[in-house]
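Single chain ahead, by itself, as structure tokens, in the form predicted in complex with its partner chain.
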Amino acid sequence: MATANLAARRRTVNNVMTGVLWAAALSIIVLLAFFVGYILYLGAPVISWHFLTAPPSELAAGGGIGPEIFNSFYILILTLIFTTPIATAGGIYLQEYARPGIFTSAVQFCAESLATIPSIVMGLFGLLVFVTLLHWHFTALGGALTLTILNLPALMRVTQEALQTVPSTFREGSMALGATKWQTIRRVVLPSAIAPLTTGIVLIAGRIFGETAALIFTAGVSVSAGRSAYDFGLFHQAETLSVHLWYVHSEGLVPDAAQVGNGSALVLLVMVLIFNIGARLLGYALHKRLTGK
């Protein structure tokens, strides 16, 4: 029987097939818990009160990465305070306003581009504009500045893909009303897409928290030295988390850089896990006041 041998032949092909798919795919989230248990595994023993608040060492052991996890924050919340405008509104217009055309397309094209250039060339970029040709040397501005064009795409599309899940019907209910179109915008349709909207941010804020490439060479690789371990000056040097376990591994003189380094990945792992459930607990809270669900 040709038939039945082929029959079972295909079947087993299939159940191969899915076998082996299957097994990719829980790989993952095999992949992903060792990665977590790993670097808790490593990190644990070196996080401290101490570790986590004091600053940072040059030569001898004992340095923490408390000036480190505030700049993060710090370059953090200034990008988001130069991105979020700016890409709301470019969002908005492309959503609801543009209509296609060279001029669109032109848009939609530069940030597809601006999306897809590696950030350790935004980095050089960074470094021409706010290090060399302006003068202000390495700045947590500069830093937050170059993240910001790096940025702006990711968070423009954000803010239109969650225009889109508006369906348009409220649109036109609020038009219907002789509301103008700006009005039914910033009454209407924000409003409803402020969960994913919100989601999209703080996933893209985690995404900027861990930025390195672009950060070392426009905000510098070393905390303000002599001043005030938390240091608001936005002219002053300001070196991140990430970009400090990056140093100390690659350029750092200290004994214990594996231990700094154990203590840093850890922190970065566990921010990225705050952020990442936050923006989920967030947006599922606000979807929730929203449709009184």
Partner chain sequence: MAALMLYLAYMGLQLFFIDHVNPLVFLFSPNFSPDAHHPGALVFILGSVFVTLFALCVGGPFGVGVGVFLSQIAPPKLATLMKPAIEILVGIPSVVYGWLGLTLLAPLIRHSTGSLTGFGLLTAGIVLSIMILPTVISLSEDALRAVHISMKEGSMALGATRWQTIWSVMLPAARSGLTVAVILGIARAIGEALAVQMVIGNSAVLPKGLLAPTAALTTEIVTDMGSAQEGTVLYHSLFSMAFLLLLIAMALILGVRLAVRRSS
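Positions refer to the first chain, counted from 1. Please read all numbers here as calculations on a predicted model, not as lab measurements. Superpose the two forms; the largest set of C-alphas matching within 1.5 Å is the rigid core. Compared with the form predicted alone:
- With the core held fixed, Tyr284 shows a CA shift below 2 Å between these two forms.
- Shown in the overlay between these two forms, fitted on the rigid core, is a CA shift at Val20 of 2 Å or greater.
What would the structure be for the form predicted alone, given that what you showed me was the form predicted in complex with its partner chain?
Shown next is a single chain and nothing more.
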């Protein structure tokens, strides 16, 4: 009898905890669905081709977010051009070459310290160095370099974790056939880790696309005042979509500031979701292509 009661209590506790865990998982889904639905409800009436392509208006209603979308992708591409090679090389060194010692510990410590710095502090650093010290003023290049420093630790960690997924037998087999360490990394390890590495880069891209605080102090809160708002120059003001959203809701004076902010929030949310979903699909496709599974 005692054994039966004990087994019943265990089953009851197990069922209760299973229900709690299911409820926690479902609450995350419900919360995300509510958040997306609410932003969609507020922003969908504002979305139009004119809104997505026209420049913003600072004097009257009816402005758009075209230059802000362009600047967001422009700074994203610049940041990835600077970040990807440095972070990937650092991750390869730490995973494949580094041996326990003072230098390796120093690199790890510096990377971990950079990862804990708030983006607003990194923005102030960019303001002091790129805007004030170098006299660049507000520029796309300054914003991209600031985001590069901000995202280097994350991408280094992504590279390390991607390389860790490659079995050590792959390396041993390659070097047993006479390949050098660099040939093994370039022709065996990196191709085998390309799926998680690409997924990580796309996720980092989504984080860069939605960054705000660091760009307020480095890229500016207005679009280029030159010949065209769609400016490929490195030294023009480049207000991104996330910065525009902050500016409109905090200091916007146009009559339709709320509508512009709601539409900007919806576009930004959709783009970040596309980055996240695209990362999963791309990682799955690459994994299937490379492994045949």
